[in-house]
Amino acid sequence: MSSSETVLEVSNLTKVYGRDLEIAGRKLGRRVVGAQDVSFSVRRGEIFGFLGPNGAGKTTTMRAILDYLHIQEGTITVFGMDHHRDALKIRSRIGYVPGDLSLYDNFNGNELIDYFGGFRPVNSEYLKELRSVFRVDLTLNVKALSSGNRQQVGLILALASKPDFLILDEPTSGLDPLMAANAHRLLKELKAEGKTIFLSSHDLAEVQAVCDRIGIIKEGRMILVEEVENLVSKFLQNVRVSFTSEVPPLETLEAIDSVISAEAEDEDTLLLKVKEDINELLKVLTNYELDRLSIEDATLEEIFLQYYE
């Protein structure tokens, strides 16, 4: 295989929930878009982020690629494969961490390894692997454990057969900093065996950290899919300027077609966010004498919410 392979290919999904029904005048039902149009592509031996706020279509989208739900529109391949027709062929090479991440209560650790790897044969060297490095006592009933060790134990059993596609959910959701970078380190470490991985995260830190591309969902649709490094050198800066005499008035830097915002930060020195294309506003500083000037990338949550707002 080579690392140009699509993996997932995603395209004109459509999903729906409901209807709108009204009857003798009163509305009874209510139709939902959980996903309109929605195309984007997953490469091999990359790790894509799936980005959103709640409701945005994150969660309808990774369902309808799992074939948990119903779509009306649009096609779906995982590996090449219908993932409605060949849903089982692609679940045996699929790990999968929900958001929403519900255990047995009365198995513990150990049992529930057993227990999965009854449909999917487990790596055992891998699976040492994961015992040494997150740190949850697998002899403990799942209903004794606390969130963040319950997650642990979901991290497991999605990676023990060492899968060579994962689809992650909210994948460190209620880990310490210590297991969270452990569980980043394995990522990535899969990454480069050439395992895919697609992850959605509210943690725009950790998307930064290991994510290769990604995708921003709104209201259904898809509005972005970029790389991050260009998405973070690219389309947002952060620029701090002082000067040693007359200070620009707000309002003739606001101007400017790239500077989405302009504040002081004190009298002499002025903070601008400015998105892609920074010298126009470089021509109208050299009208003005500066004492310092620092560009530096916005980060990634600063990106998202100039998305959203």
Given for the second form:
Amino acid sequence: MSSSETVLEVSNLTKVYGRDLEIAGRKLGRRVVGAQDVSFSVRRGEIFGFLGPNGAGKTTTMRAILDYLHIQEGTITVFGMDHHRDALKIRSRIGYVPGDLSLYDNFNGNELIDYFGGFRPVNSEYLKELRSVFRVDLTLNVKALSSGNRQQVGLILALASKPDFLILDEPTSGLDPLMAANAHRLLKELKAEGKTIFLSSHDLAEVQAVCDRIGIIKEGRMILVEEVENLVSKFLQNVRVSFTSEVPPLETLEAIDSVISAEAEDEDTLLLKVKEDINELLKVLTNYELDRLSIEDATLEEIFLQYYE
Amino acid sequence: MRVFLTNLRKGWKGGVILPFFVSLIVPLMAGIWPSFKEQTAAFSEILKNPIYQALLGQLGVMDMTTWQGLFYMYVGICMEWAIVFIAILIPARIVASEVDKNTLDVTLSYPIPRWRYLLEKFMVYATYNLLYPVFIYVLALVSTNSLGETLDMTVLGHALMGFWLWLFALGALSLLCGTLFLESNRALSASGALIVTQYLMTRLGDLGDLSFLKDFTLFNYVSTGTILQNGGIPMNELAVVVGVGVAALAAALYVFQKRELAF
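Please give the other form, namely the form predicted in complex with the partner chain, since only the form predicted alone has been shown so far.
Now the complete complex, all chains and molecules, led by this one.
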């Protein structure tokens, strides 16, 4: 298996919930688009971050991959197998942590590992490591655990078989910083071993720390797929420019395609957000006398907010 | 069989306690029988009232002045009511409660066919239901011997098998409601409507002109009254109840396997 092999391929995925239904002027049903023409792929040995605001279609996409949902259009393949026809074969090679994790209250952690291990055998050596990394008491019933500890149990269950492909919906939600850091380390180690991870998160520091590539979904549509490194350097820059005399009108600067926003910091200084190519802006600025010019990469958070909005 | 065995082990308290408590009706009746025996003539007169006759159905033809007559009257009514509640409340929630709690999300990400998962969980329900016949049979044997009365234990075995078949068939219908609605309140409402309607149709069917209603209710088949009159389970009635139960179970498994889980 080469490292460039595609593990997950989503092509033109469209999922619509319900339908518009109106009888005698009363709305009885509503059509909601969960995902619209979503396409992306995840390569073997990479950690792919899947981002988007609440309700953007992240969970819909993950559930479609798991064959919980019936998709209207498109194809999904995992390890080259059809997600619906070969669902059981695929599930024998994946680990999953849902966003809203719920486990059987009357089981303790060890019983859950034993129960689910009957469906997908655990890797005993790796389970030992997981037990030492996560500090949750696996002899306690799930109902006695805090949400963070339940999340740790969920991660142990998903990782216990050391699966080839992990689907993680906000995996570190509720974990304390130490446990979250441990989880990140485990994910990186799995990646180094050639495992593939498809991860959704609202924690942008987490995304920046562990992901190789990200995809941003908004209103059911995939609007960006990019390497994290490129995203930071290429996609958004903050430009602060001070003028010695005349200050260009904001409208002139906002008319430039690459300028996303322009605002006056004080009467001599402007703060500009510039996307991708900065050269056109620099050409315009040469018509004015500059006192000072600084260009900084935007933070990942600023970039995401740009797309989210 | 992992789902079956694990849930059988985890659910033993509820699975054993409920049949045990329902079965306590037998020693309770045995306890009151010696003093009750002297008033049976008056009691039999009261039971001639059409309302009581409708409530008792075919059990109304029993001779209430004997231990056997009283036993079947009480056990029959008690079990019918227990079956109504059990068949509504438990199987409809096998799937629906998991959807409510969102536990299926993790479970179904493992390589087990949905139909098999559901079948194994239903088998837990069907297995624990075997305790009703077992407990009642044992307690009836002990009580009858201690009273020095007689009770046809072979016919009792058939009657208890009839109870289990009702629990199976009505439970399968209730399970189907659970897989169709995937939400506890709606599933319970549907299964309640389906089962209570059948029970009421049986009772109404005992009131003269409405006897045709009884053809459409499972409570009319393999009933205790019929088994007592027949001396065993009539094979045609057995086929109806088993047929309905198997068809409903197959439909529930199919629906759960195929349907979208947009919870």
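Residue numbers count along the first chain shown, from 1. Values in this document were obtained by computation on a predicted structure and should not be read as measured data. Whichever C-alpha set is largest while still superposing within 1.5 Å between the two forms counts as the rigid core.
- Core-aligned CA deviation for residue 20 between these two forms: less than 2 Å.
- Shown in the overlay between these two forms, fitted on the rigid core, is a CA shift at residue 285 of 2 Å or greater.
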